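Let's start with one chain on its own, the form predicted alone, as structure tokens.
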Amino acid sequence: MNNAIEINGITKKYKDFMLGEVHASVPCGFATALIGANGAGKTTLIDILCGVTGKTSGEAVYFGNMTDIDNDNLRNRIGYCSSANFFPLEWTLKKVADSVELGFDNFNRQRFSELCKRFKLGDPAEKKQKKLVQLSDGNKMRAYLASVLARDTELLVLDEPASSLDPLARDMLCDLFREYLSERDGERSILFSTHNIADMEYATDYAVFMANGKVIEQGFVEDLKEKYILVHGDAENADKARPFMISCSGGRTSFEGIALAENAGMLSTFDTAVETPTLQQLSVGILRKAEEDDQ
């Protein structure tokens, strides 16, 4: 399978944090979620992949044969969006459109206008407009997303795009992801980071889990749901089941956690129930294990 990005041993050293070595793939034609708690290294990795910050070592290969992120051709093929203040806050939607149109030759102004209206931001052609500083955090993010989705790109790299959006806007974002991928089936890809996957599971095909600056698991969501199981049972059996589980939590009456599917038979002897986990449940279990190992 071709990869939109192949990450080979990327590291970044800071005074109080070390990213990597990171080895991961972003498969072509799919939406990949970079999942981890705050401080896991997601933003650092995305900033390196998009040339916002430099790396200490390692390499990223884009579209099979390109490694220089400063290449203008490569930058045109990638749509990057940060959750921070992506444009000067004194700008209006019209100024955003003028800027992106000047910087990229694949920006569609009509598409930007349509997306602004779809996001209920108003018409960027109107004379009287609010400045970005006057918008809520959620509406700022909608404006940023409209600007990047209005470009004809092959890869979207989005840092926490859903973090400030309300549930309805997150659902719309999932629809936009699917539309983006289906418009050129198999030729477009998405990488987005998140620390809460619950509202974005519908839009996620492949998942890369990060903790403490490293990748701890990755794979297609359907494959991961076959590899792991959700286990729950009565509290009296928790101590017996725990050695066969990856992570486990519980109270006075019951316990629940994640285990490898290969241990389903053994766990069933402890009168447990086994189910297919949601991506949210899988994320919590895998990240909890990483946190416990770090203590």
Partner chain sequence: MKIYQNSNEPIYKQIAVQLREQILTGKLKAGDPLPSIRGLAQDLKISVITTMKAYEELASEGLVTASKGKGYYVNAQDERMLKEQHMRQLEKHLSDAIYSAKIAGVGLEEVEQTLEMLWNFDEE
Given for the second form:
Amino acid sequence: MNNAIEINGITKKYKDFMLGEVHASVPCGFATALIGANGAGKTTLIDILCGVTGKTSGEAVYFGNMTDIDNDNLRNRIGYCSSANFFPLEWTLKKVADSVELGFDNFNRQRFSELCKRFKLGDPAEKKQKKLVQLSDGNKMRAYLASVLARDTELLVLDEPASSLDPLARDMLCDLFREYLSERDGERSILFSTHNIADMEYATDYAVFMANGKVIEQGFVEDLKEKYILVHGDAENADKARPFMISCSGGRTSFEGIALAENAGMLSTFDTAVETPTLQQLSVGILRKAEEDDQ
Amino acid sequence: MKIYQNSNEPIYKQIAVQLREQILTGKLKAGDPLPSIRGLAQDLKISVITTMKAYEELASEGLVTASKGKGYYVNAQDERMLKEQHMRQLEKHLSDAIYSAKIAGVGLEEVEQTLEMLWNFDEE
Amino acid sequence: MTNNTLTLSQAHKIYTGDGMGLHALKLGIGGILMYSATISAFFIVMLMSQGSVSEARNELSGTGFINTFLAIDAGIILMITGLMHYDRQLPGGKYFRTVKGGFDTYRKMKNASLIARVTALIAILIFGAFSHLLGVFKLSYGISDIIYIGAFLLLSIGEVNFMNYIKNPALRGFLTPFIIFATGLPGVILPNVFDGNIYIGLAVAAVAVPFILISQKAMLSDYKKNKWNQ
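Having seen the form predicted alone, the form predicted in complex with the partner chain:
Every component of the complex follows; first up is the chain already shown.
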């Protein structure tokens, strides 16, 4: 399978934080979610991949053969958007269009207008315009997304696109993802970060889990759902089951957690119920394990 | 096609079941293309990888073939294979029936009677 | 570094939404309006105390008043735009790092901004010169005053570039106005010391031009090393 990005041992040192080494893939033709708690290093990794910030070591290979993010051809093919304040706040939609049109070779002003209308942001060609600072956080994010989607790119890299959106807008974001991928079947890819995967479950194909600056698990969602099982049981059996589980939490009457599917047989001897986890349940289980290891 | 997102049956299985049925009943004929993977994902509001897995399952059963870069096409189903497929379905449903019978403590004889009754009822 | 065909003005538009010409125009008009407003305010005060237009004009003219306000208003305009920053953590900062040309586009934008600032400065000074030549408000040493103010404000443009070596934004923001006014002040005082000797003013201006070019280069390479590539 081709990769839109192949991340080979990227690191970045800060005074109080160390990212990496990160080894991960963003498969071509799919939507990849970067999942992790706040402070896990998701934004730093995305910033490095998009040339927003420098790296200490390692390499990223884009589209199979490109490694220099300063290359304009590569910049044009990537549609990046940060989680907040992507543009100066005193800008109007028109200024956004004026700037992005010059900043990239593949901006389509007509499409930008259509997207703004679809997102109910108004017409960027109109005289009287609101400044970004006057928009709600959700509408700001919509404006940022419109500016990115109005470009004909091959890879979207979006940092926390869903966190400021209301439920309806999140649903629309998922639709946009699938639309983007299907417009050029198999040639386009998406990488987005989130700390709340539940709303994006049905728009996620590949998941990369991060904790404390490191990638702790990754794979196609359908494969991960076969690799792991969700286990429920009575509290009295929790101590017996725990050694066979990845992570486990419980109360006075019951426990729940995830385990490797190969332990299903063993766990069933402790009178447990086993089912396929959702991506959300999987995320909680995997991230909980990372948190426990950290303590 | 309809999908239950909150069912215990994995979504890819639901898709595979419905497409399999369309192929076996001849609704989808030999040489017909399946919807594009990402197009179907968009229509059903599910992930791309889920549709892909459904298609791969159908391909592994020999019902469809992936044509590089062009998507999936329905294979010509030979009579014997088709019968075998139907038999497999039949066995699966009967197994379910036996499972229910055993839970209810219903004996083989009673099951046979029920089957006969239903069979005749259906023919009327 | 990738070659790209962006002009200085286009690079400036990517970063600010305005081309270089429009930016210079906005700065120039802003400075002229500010200068006119300041002078008008003092004129009205003088008019009320002196009672006649010519008396009030005489009070203001040739006293160093006009020179001082010309220098201050032009200095404020230079300071505002000279202090604009586009760091990664500021709104738009991440976007700017992804546009084509990368740092090369940043460099072009900074050069466009410098040209716009110098153009605006010249426009404000020309306005001051006209006001003197037309006899609206007289400067003590006429065009000599204009040359002195211009020369020292040019020096301050270079100094603002060097202020970027101060990495603490609060300290930099606090110190910059002092530096600008400390540099602008000789532009107001020295014509009196040298009796309006125009050549000394021109000599300072001649030094200021290479000083600006060097400071711009130093500022850009420092930014690239300590901010852009971090």
